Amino acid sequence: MTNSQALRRESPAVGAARTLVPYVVAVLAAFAAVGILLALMGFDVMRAYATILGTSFRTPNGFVQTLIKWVPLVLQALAFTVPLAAGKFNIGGEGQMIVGGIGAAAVGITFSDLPLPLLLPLVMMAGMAFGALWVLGPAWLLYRFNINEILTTVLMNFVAFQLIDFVATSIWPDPAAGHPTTLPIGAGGKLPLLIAHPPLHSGILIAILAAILVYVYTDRTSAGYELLATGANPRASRVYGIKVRRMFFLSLLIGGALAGLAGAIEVSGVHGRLIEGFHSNFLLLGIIVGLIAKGNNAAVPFVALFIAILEVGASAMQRTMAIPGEMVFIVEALILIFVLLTDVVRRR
């Protein structure tokens, strides 16, 4: 039997195992390395890991908190992986999420009297539109002058930090809040709850739909093929008639819209208003998710769920065992490093 015949006869289970083994090895190696560090610091390693991995499943509240954290994680990861498919790096998801939240809050406050069937779609669309608008400048500079998108998208984050402070303290401030916070959005702009106790908003359904649509677009359409071809070989794509710069521009706009949608869901589903700092560390985690998934949009939701489990477990570990929550960042970083190293080993 030839090698090609053997490859053709490889079962789907073997192919899946071949894909999953590097991830399993990377996760085990990362936990082993951090376990040694925790032991040297005098902590109970097994209890720490049981807390990290079990908090999300031990109680309904832990599971709901994991799902709530998963929503912005998966959207921020997709905001990174879609431009990555075209060979571009969107490092401005933080600013796009902030401005998306500003747009959602602006619509939710200004049109607070509208009923839910009208106001809620407007709030979501405003978040996406404002997020895309915020990346429009870097996308145009890349399209027109070939200015590196990493620099411009990062710089736009710092502008967004000042913008949210201005909106929350000078345009729609809440005088009763002790933190830069806007007035609440209208009741019609808030996402309905799927579960009341503990509260789980329906933004998770929007995130699932967005993940499916992104996967279908990038992996099952001709436009998505052009996007992937552009990222794989821009010069060859240009020769075969693909508008490469247009693909760069479009990928960044889609990424900005996804990040803006994350901001709208946080405003509409979690806080009910715009709060400075609501973006947390979702940009960094989203990039980690996208890199661990190796840009595979089908894998992003599952990697994001694993990272959400680690994040929720880290908070519990910090409360119950006084272990620094930064330990989870070390685990996540080591997983990423080991996943990348498995590629090097496989090639050799």
Second form
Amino acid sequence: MTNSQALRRESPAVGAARTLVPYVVAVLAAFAAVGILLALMGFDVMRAYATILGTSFRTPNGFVQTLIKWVPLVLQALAFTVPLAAGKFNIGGEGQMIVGGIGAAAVGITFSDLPLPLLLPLVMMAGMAFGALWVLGPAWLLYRFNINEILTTVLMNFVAFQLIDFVATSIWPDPAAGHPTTLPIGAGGKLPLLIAHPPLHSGILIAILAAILVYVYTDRTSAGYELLATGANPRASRVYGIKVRRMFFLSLLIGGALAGLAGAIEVSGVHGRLIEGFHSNFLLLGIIVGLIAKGNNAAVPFVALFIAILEVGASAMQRTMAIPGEMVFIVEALILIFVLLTDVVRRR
Amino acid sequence: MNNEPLLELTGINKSFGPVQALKDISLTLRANEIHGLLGGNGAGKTTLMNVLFGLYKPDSGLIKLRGQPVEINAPRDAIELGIGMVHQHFLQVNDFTVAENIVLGTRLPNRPTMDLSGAVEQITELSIRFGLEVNPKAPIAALPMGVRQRVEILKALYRGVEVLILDEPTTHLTPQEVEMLFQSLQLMVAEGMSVVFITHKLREVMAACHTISVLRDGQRMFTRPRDEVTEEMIVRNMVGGDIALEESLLFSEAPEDERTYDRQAQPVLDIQGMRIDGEATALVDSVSLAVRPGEILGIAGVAGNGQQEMVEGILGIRPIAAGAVLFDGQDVSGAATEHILGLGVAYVPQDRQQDGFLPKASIAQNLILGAQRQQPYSSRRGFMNWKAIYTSARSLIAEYSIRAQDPKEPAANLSGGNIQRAMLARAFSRPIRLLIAHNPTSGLDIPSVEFIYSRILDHRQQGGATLLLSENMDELVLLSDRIAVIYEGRIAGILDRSTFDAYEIGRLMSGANDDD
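Target state, the form predicted together with the partner chain; input state, the form predicted on its own:
Below: every chain and molecule of the assembly, starting with the one above.
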């Protein structure tokens, strides 16, 4: 009895170590591999690493940059992991983010005279609603005809690219801009700044709130349990009374709303308007974050922070050392590959 | 009779990580004998035979065929040496005919033309010689399990095997088919072959085998001729010291015949003329059954005769095309599964991996599947109470002897027997009126079977109703108050406990009533 109690008392620490060690190994291995590459290309490896990892902490500006990157990154990651919990792949976060941004801009421009307490919530809600709307088609096709959501969500991205082009050049174009861009949204639709210099918008609070809500939903509620059960074994979940198709549908809609929220925050907090291409590569990075976190919603915010640090460091490295920022892509990809590899190793 | 050793295994050791699955096992197979290999779950029977068939490489040990040491690194080597194996689950190509399945992987004389007439002739000859009746030109998909098994045996014979290993061969067979199989095996060994018969069914071993070996925990307990062995001896060696045979349900000669329950009571479950449509024909047709409080209604039938579909119809997993399902007199046909389970129905599915189990989730999460919205597991506002869930999971793990240290452990670590215990723990973890159990003991060792039987009988004692679907005739006869036989989706007959007779049930299971 004492023996088993001792075991149990020990297990959290051991369990945490068992989870973290593969990550540390994967990160070290990825940096080592890229280090060799950088050395072969004739760069100063240690200085490059110092830039990648240190930029976010050396100056207030770097730190704020990192936080601003973190917001869409964590939302895109959750837009991927929530459907993933139900066993579904939302690869349409890009389109959902764009259309969420369009929704936010549409409301922000149309009702530009409204005061902030009215307009800002409207802008955010429009972003979520439009993001969810963009995944409604794929979700319904999945629900009704069991059509693979990977295909449909990806294809909707391409439609979104055309849609933003149309909105930014034909509906509310800003003739002064040299790039497809809309008019600015009303002042009441912009997220207030938390810090003025360097400017940090309050969207970070919304993202933190969203991450907490997602965690509570998936890990603390019976509806979330049903979502996870569906992902673990849809057949068994159905046998035990869970309406799995409804869970698929719902999970995709939540994912769409989260991606749409990312779009709204970018429009309202960063650009103040809709700019073609504002979705950047957040979808891809979000998927990488979700996969490195292995779908664990509690881990997603932290992994996203780490990736945000790398991303900010990468652009600094490109500026100061003329090392292509894409090198950091290689680091991120290798981390993911090594994390997946440690899984295989552990199973042996 | 020529009793030369045909195949000798000496000092076989095999470990999987820290677990030593086979400990210094030696076994001799002689020509002209059917060798019964008995043992509980994890005793090492299948591992040993997989070593012999070249699927596992032993850590140490020697295999000799006719006195010559041989090396078996792959099933191909085994087949070339004349060793064949029929697995519990058949590996057959559904779209091919019997003959095509049999020749698959052998050298064909006419590869470009695929002319199989020579092979067909040879197969026909073999099937007549050993009493394994099949039509070589029939497509596999259309054949019943019993015939598909014959095909599997013919596959081995066609390749000229001398040692034939059968892994749990009787699972899918009716008593009549089992008898036919035994006759065929006798014909084979009469020609000098050696047959290894792996099973956990005592009675079959006693009926068919010449020599019996018992394994436990990876060790061979004994090898004796059939005449020197008693059932009790086998059980004691299979299970070890921890079973009281006198009190055992499984080995009671005459199970208590006095069974009383109110036959006029309102049925807990009342199925009225249920039909479930398949793609071409009805999978379940005109099924009417009633299960009353304190009654165990057994459903006998060869696997795949509509049992699974019937249960799914009752539970609302599958739509029913006609008829009604009543629970306590209230019509629940067409209701959602969640609603039906909420009325006090527990289901132990046959395919526990597919239909009952969340491998990626923890043991605790598995134990509440289906009850996740009930108190105390979740609050009325829909928040999970993990503390209560873990507390209840810990007591279930203890009560049902599930081999786990902590409820947070991933369920994927559990073995088949422990998963089954978890299924049962889940079923009985809340008050229920009706238990639906489908093959609840398949593949379990004797103590687990005992345990599950006693749980089901307790449930009956407390006035619960049970629908027990099983392919194990002994189990049905032991537990049921009545047995209904299902054949091609219809109820072929219902027998009362006083008129139970394995052969009559077997006759109904094979659809004999259709012909007259």
